[in-house]
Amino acid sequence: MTQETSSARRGEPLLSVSGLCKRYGAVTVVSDVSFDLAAGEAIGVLGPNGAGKTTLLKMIGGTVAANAGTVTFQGQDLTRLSAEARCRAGLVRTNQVPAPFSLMTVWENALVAASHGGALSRRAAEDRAHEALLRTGLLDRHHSTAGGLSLMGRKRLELSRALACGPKALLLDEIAGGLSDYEVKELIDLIAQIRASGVAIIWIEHIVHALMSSVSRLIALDFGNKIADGAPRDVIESEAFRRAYFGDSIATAELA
């Protein structure tokens, strides 16, 4: 029996974040944040600018070291492991600003992700890259140079590269930023398909309606503290969320 299967049978969470803290000198950016992510679950993270959202995601993904706390994934403590090791374990993060290899083709970008992030042999990496581009609708652009893609195309490529790594949990950092309403809808549909394939998701986003239509649970942060955690509607209608995100003068009805 594999560790993953054993953990699943015991009902353990896929990902467990416990007491994560990050300080820069006297400034505390994230303070004692804890939550669990179940296999296949989608969690949204909301909060005003400077709330600590991206820092939290970077600590989970391993690109920022925590001052305190632990990150456990599939029963394994990843707290001291590198971002690369976490990626190969199936905990994969996208960049807030897409950062493809701009002079390489779409296909080459996906292949590099599958080979290095997914630690696959050449043939297996080619199969994984093909599948990732097919799922994101970029297969017909596989010969295009990544730097020539539109913003939406680069967002799709960012997802393609993440999928090519073989994620069990996907960490999305404001991936809808800068897109039109129509493109946001396309992105929501794509993320729904990814979730339907069994990939768990943690999604940081300022576009509230994107999260409301995509996740089953919201976590709200303010000044690095977790101030709410629960069903999406309950969180955005909570007093703590309204004070942090909009101020007392904004009525709950305006959030719909």
Contents of the next structure:
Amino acid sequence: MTQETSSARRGEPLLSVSGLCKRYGAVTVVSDVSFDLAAGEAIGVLGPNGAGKTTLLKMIGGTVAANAGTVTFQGQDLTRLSAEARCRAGLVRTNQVPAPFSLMTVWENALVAASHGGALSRRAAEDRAHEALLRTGLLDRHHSTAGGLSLMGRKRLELSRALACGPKALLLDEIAGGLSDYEVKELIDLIAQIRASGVAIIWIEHIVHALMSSVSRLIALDFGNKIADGAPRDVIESEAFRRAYFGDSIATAELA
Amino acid sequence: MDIFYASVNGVLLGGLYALYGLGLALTFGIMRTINLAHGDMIVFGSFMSLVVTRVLGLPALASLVVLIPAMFLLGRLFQERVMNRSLGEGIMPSIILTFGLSVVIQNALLLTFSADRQTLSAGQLQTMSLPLTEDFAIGVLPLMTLCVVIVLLIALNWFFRHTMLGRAFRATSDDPEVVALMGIDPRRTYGLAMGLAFAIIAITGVFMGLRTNFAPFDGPARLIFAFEVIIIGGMGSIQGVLIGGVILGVAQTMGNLVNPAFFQLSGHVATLLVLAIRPSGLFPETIERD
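With the form predicted on its own in hand, show me what the form predicted together with the partner chain looks like.
Now the complete complex, all chains and molecules, led by this one.
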């Protein structure tokens, strides 16, 4: 379809999602979604509320079991593995609502992620936690209790813990939601740095400009179906995407 | 002077009560489940110590060398094979499950050991005392019990703050779903935590058996004391069990001073007072889960 997708398909993809489905009773939340993520690639996922974005991410991360489909990571089929096993394999998800271990310090939060998620011994875990907090700018608050952090602080901590796990692919769920414009900009810079360090990213976000400036490819979901996949500009301007967001009449009027 | 003696005895008694509460505080603090069979498991620990002392001819305290690892394994199996199945459905399934288990343990003990009251023997240790004044001495065993619980609390505090596994316990207690995103299997953590709780239950069972006699149906009474300790100290607070145990112990010995019939009643009244004034206990350490 586009250069990005074709280059992603050229080599072995880092992550390959194939035919993922999730049903709750009669309601199909995610229906037959497939895509590949290349090493170091950043994909944004867009879609109206209830399109199945978070469920898709949770299926990839292993928190929600898929009814059908497979998740292959670095050539290994992870479909039947638990979230903790996928985390150790390098496929790490952050929460939509930051969920720090509130009674523990920022440092301990990062250390738990490094020692368990990164499966590191004490000294190596401390180094990794230190590095993660340094990158997210939380190092000077490492003694604070995590429950006392501001929203931006919690989002940074969420990222710090994910980084401390040593991810090869990072699944970010609406990490910019609820932040001020200035904070969003800080976050975009941070994510750009993470991406520059070679970590592949799948990022769900409602703040479109944040996505547009950070990812090289967009996937649009509507009612659980993938309706567009390609270069960000192409997806945004596609008819299917406009119809999902604005309804039939406006889409046709604008396109006419 | 009587009040002073009663307080000292109350503090010493509080050591045993703190032990009762410690296992329950661990299970509630980490798993957020309530173990209604806790008292019966303590009594089970006493009986197991009795078996080990009889079979191996060891003194009761030495039976801990066998009991602690055995109970750790049993606790781990119990959590992983039984309790983990009741996770995620709120607190009720664990209550029903352990209530049933409580009945099973009591009757299994009755069938195996009859209804006779038993005691553990540690020879002179049980009668040794340290004279404080001419007419007042404190027992070595109660003093030892208090020291054991203090050492356990210091060790646990260190373990929870400075080890990988201890931090995993605290993180899992905070949010069992999120720890999975950090590579921790909460079910495995729970298994290890229950193993730890059972190891402490083994210690509790031995010290209880040395202090008083015991019979198969004694569990529920121990459970009530254990609950009172953690209600006073703060539900799930590990360090709170010491103050909870001491307050309960002192309240009981003070009540006893007024009238021996008030021994238990005054302990219950103290618990109710704490519930009325500080419903979350004196040292609430855990936070509400969403």
